[in-house]
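One chain comes next, on its own, written as structure tokens: the form predicted alone.
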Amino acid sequence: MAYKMEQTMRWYGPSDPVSLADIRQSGATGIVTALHHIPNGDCWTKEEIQLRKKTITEAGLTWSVVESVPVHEHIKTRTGNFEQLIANYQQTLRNLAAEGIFTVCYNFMPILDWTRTDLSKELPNGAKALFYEKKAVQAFDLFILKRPAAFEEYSQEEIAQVKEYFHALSPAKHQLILDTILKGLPGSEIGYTLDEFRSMLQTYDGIDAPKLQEHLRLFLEAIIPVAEEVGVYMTIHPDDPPFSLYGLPRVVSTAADARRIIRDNPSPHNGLCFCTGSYGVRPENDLPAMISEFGNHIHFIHLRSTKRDAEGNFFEDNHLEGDVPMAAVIEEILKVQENRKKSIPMRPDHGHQMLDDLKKQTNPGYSAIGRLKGLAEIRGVEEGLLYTWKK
């Protein structure tokens, strides 16, 4: 028997402009969602979980994956009431398992979740994509945020180039950079003012990459035994983008990071969310090889492709284009599933805003038609590979 990936779509709850009915028409059978209305750190009650699950089930779909149960900043810094927050997280896992939801995605990115600088970069064909511009991030760091250490971290040549770029910005582009970086993107839950962000940065004084790695290890040391007890599979999403921003450490960016996470807390319930777009931004990450190596710990998959350039910029490309060898990735996933005798939930990620969706207000990266196009392409590659296997 050949095991196909479980096709899912992310849904941001009742206020999402892409409805459950829309998702069902795409052919996906699973929903990836979270209780976004519950403040970070609070326990998710059984009643709230039941209500959301009932909504999804009545639409003819299954709540397949939680994305995400956010990790509170106090847990990442191990300050304040972090022990109570960990206890809340543990109880949330128990409550999710009691309702038959066993796959939980999370991330360990400090302060900011996923980051882009333009949410509607127009492509040559008129569709719009998410875009990360390195100079825009550097300009924010040096001349908007005015982080003192930034002037020591960048070379004098970089500072001069970024200064020229910054002074050439139009007022509209200046505001776009400020808003896009600080306000938070879908799923990040929290946005900041500039002063709030400066204050948050101070909470990471003295926390470098080794210390944040240790905090992640200690978090998992507390969480994984509960996950094992109730049958939940934890899946950590890689950093997006997979490198340091604003002097903040990022510790889930490479194959070596994934190896360390699994080694430090060796349990089948300590797993990875394999996001090809995030890992794919770093050219040294060999995605098919990573899937082969970590396959037994991959419990959730995000399939998307990014296209990077020599200057450090990248944009969300078509799912079968860009720098991600998507056919080779899917082939390795199919091998892992065959070896494990199970399907892994997958969602097409970050589709283009295109066609009729250009006239609509949608969550950046999460319009219906772009993701439907991505899902159709992924489905086609999977079917083609399975057909060749049969022959």
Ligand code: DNO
Second form
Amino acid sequence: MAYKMEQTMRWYGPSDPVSLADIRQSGATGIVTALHHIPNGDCWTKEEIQLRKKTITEAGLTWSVVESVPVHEHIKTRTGNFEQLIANYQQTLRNLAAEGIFTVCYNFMPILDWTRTDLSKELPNGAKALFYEKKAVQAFDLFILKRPAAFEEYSQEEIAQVKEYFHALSPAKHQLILDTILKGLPGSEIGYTLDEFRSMLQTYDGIDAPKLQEHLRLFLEAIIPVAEEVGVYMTIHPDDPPFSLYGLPRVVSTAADARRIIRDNPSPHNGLCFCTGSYGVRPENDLPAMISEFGNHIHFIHLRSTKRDAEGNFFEDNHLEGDVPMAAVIEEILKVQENRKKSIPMRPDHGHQMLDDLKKQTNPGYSAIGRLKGLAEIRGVEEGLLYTWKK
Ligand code: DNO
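Based on the form predicted alone presented above, generate the structure block for the form predicted in complex with D-mannose.
Entire complex below, previous chain first.
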């Protein structure tokens, strides 16, 4: 018996321009969604969960994964009412389990969720992709945010180059960088003004990577026993991009990070969301080897590919191109599934804005056609691998 990955798609809820009916046509059977309207930190009630589940079920689909139950900043910094917030989180897990939803994704990135600097970078073929430009982030850090410590962290040569880049920016590009970084991308629950962002940064004074690791460990120490009790599998999403930004610590970026998280709390309920596009930005992250090593803890998979350049920029490439060895990744996943005798939910992560979607307003990265293309290609690789296994 060969296990195929469970095909899922992310849906942002009733206001998503990509409907459940659209998703159903893609061939995906599972939905990945969250109750984005509930303020970060509040408990998700059974009624709200039931309502969302009903909408999904009536469309002929299954609510497979929650992405995400967001972790409040006070939990990450262990300040304010963090104990109450952890209790709310535990209750949310109980309520989800009571409704038969057993896979939960979350992240532990301080302040910002995923970060890009351009959400519609035109590719040579006319489609548009998400792009991360290192100099744009550095220019924001040094000359817009004016973070004092940044001037010590970068080399003099870097500062001079970024200065030149910054002064050559058109007002429109300046605004684009500002908005793109501060407003937050779909799924990041919060956007900031520049001043708000500055004061948020101060809440991390004195919190370095070892301290944030400890906060994550303590969060899991409180959450995982509840997850075990009610049968929920927690999956931590890696940092995107997988390195520090604005002097903030990031602690889920490498194989060593994943190893530490599992070593500190080896319960199978303490799992990973294996996002190839996030881990894949660091060349030393050997993705197939990581899947093989952490296989028993991988309960959710995001498949996409990024392409790095020598300057430290990256863009989101076609799912089967770029730096992620997608066929090798899928082969390792199939082996893990075979060992565990089960399918793991997978979603094609992001996609190019292309064809008719170029005329539509969609959530950046989450237009229908680009993701459909990604899903179809991934499905093809999986089918081909299973065919050669059978022979
Ligand atoms: C971006 C997403 C992230 C992810 C969160 C998980 O497309 O992968 O926003 O949902 O980091 O908590």
